[in-house]
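A single chain comes next, written as structure tokens; it is the form predicted on its own.
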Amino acid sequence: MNARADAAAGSEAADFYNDLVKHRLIIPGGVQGAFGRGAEFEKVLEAFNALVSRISAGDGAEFCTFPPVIDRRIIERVDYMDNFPDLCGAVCSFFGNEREARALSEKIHAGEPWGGALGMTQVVLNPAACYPLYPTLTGTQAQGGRLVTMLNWVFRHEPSPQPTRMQSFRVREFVRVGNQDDVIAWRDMWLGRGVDLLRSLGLAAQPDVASDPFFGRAGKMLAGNQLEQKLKYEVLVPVNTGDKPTAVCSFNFHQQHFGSTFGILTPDGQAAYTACLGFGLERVVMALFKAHGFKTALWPDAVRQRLWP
């Protein structure tokens, strides 16, 4: 887009944000990308998550959930800091003595930077919903592999005025573990199922090949390889602007990366293949409000019946 189109898109996104605030669907928190959610917003989010559970009930997925913080060693082992250092949220704390605590307090009250007085803890904010699962899968999997679903909070340091670009958000995630053919077939099945699900809610969903936002010059090569091998797909829906739709669902085929890293093995002793899919729950909810208006009582009957049968 040219500068004029960029400005128009930014204005449209700002208007949408202001409308969400005016209708008490989101509650400003003073920091870009970190806002509260109102009761009506949460009602829709819970309904959509329940709908995902209903349509996947026959798949036999195990359910678990993890806290917003994970062992720092996980992101170190999966090379997250090589690929996405700009998105990381490390948790730091104070480890000093009383004298150092007084010095810290003085810096804060003087309006001076005080991060240097803190040290890293053993945890980081979870940057991907599936990350905390993989270390728990170490060992030989049962014949046929494994399927797990989760609802986890995710953090990525990318503040933005766009309401869909959040620093902290929830993802309904599914992870498939097994041999290559089974994992790819599952990924492809869910790609079609996810598009159908979103379209059944009146959303103009379109799938597309995508890449992750790898950091730096080397990241451009990684992104190119990801696109060429079609390792990542997204489902796009108009939210902020119709000209540049937003990814509300993503599908990643990891090949044997996590299987090799965490010793996840198939019955024949090979590193397992994995794939994941995740619905960005807040983004789906915003897409619904964008498509159908800010009062759920006025939404089309077919959409309401789908969400609240």
Contents of the next structure:
2 protein chains.
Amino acid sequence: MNARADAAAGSEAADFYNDLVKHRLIIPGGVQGAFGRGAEFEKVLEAFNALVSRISAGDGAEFCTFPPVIDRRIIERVDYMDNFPDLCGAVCSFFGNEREARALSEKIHAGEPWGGALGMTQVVLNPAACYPLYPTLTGTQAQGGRLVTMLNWVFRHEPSPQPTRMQSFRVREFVRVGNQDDVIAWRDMWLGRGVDLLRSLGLAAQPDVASDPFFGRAGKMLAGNQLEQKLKYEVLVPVNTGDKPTAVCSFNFHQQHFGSTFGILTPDGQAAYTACLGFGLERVVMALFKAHGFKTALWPDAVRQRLWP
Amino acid sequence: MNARADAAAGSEAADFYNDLVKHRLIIPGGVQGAFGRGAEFEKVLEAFNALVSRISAGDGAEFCTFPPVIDRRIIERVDYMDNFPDLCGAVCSFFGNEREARALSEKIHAGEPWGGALGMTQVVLNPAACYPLYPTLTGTQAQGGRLVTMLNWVFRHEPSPQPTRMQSFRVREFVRVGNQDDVIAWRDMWLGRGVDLLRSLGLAAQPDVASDPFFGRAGKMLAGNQLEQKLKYEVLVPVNTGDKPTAVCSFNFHQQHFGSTFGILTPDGQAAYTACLGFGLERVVMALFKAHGFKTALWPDAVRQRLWP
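Can you switch from the form predicted on its own and show the form predicted in complex with a further copy of the same chain instead?
Starting with the chain above, the whole complex follows.
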């Protein structure tokens, strides 16, 4: 897009944000990308999440959920800080004595920066819904591999005025562990199923190959490599603007990256292959409000019946 | 308790943790107090949360939810760092260039501390379920005040081997805003209702006055003052041990603290009074597993029917 189109798209995104606020679907939280969600927003989010459960009920996925913070060693071991250091959220706390606490208090009351008084804890905000699962899978998997689904809060340090670009959001995630053929077949099955699901809700969903926002110049090469090998797909839906659709579902094939990092083995002793897919739940909800209007009572009957059967 | 009783209680808590793990109700996450929750655990948590909604449906509370991270200025304005600096979770990220990113990467791969490479972001982990609500209430309230309910993830930096002492957990929260009489009457009504609710689930619930874990020597005085003025109540239930019950629900009367800090005004122009109560959802779930065993199918019929009517 040229600069004028960019500005127009930005203003369209701002209008959409203001509409969401006006209808109390989101509640401004003082910082970008960390707003509250209203009752009607949550009602749609829960209904979509339940719909995902219904259409995948026959797959036999095991459900669990992890808290928004995870073991810091996970992001150290998966090289997250090499690839996305600018997006990380490390949790720091105060480890000092009473005198140091008084100095900290004075700094804060004087409006001065106070990060220097803190130290790192053992936890970081979870940057990818599937990360906390892998260290729990260490060891030899059963024949046929494993399928797990989760609903986790995820953090990315990327404040933005676009409602769809949040610092903190929920992902309904599925992770498949197994041999290469099974994992790729599963990913391909879900790519079709995900597009069908979103289209059944009246959303103009389109799949595409994609890449992650790797940091720096070296990151450009990694992103190129990811595109070339088709390791990442997304399903895109118009949300903020018609011109530039938003990814509401993303699929990553990790090859043996997590299998070898965490010692997740197939029955023949090889590092297992893994793939995951995640629905960005808030983005799906926003896409529905964009497509069908801000009052769920006025949504098309077919959409309402699919969400609330 | 004496030292021997303490050690026995610690070992009973460890046994309970191991039982929860064995039945895949919780999934160890590598660090204390940040474990995953299994499917059956979540099923009970959702059922209890829905039960809370049912018994309070007539109150007309407005529902919303806030993400696990909130505006850093909130904890600065409410003096959180004066009172609980050791419990805070400030979110730090990397703001450097490519050269600095390479240095960070080298530190991490060498196993060295890397917190010094980070800077504070605009967000912190939310330490109290009700905090993000107050800045959204600035201004004059309608006659009769306001009642809001939320389900928020809360963070406290207090790693512990006790399953009930988590770094990250969910709170089902209610906040009442209004004049002093209305707010106190509402708090008292819920104190009775909360005890009744927990007892109806077969839990030996007992209310008590309580205090917050204020930091340092000055904190001891604040805690004493809080007890004396009966600003905080808790409902306690045996979970880890019979001797030392665990708070599963807590009630705070804030007087005009938030009303004056955030300019929340009653129709006559006074700073509003506020009170809140929150159920620690994971603790309630653990109390139920402790009281009735690790298989929900074998729980007493009366409890099952109350949770899954």
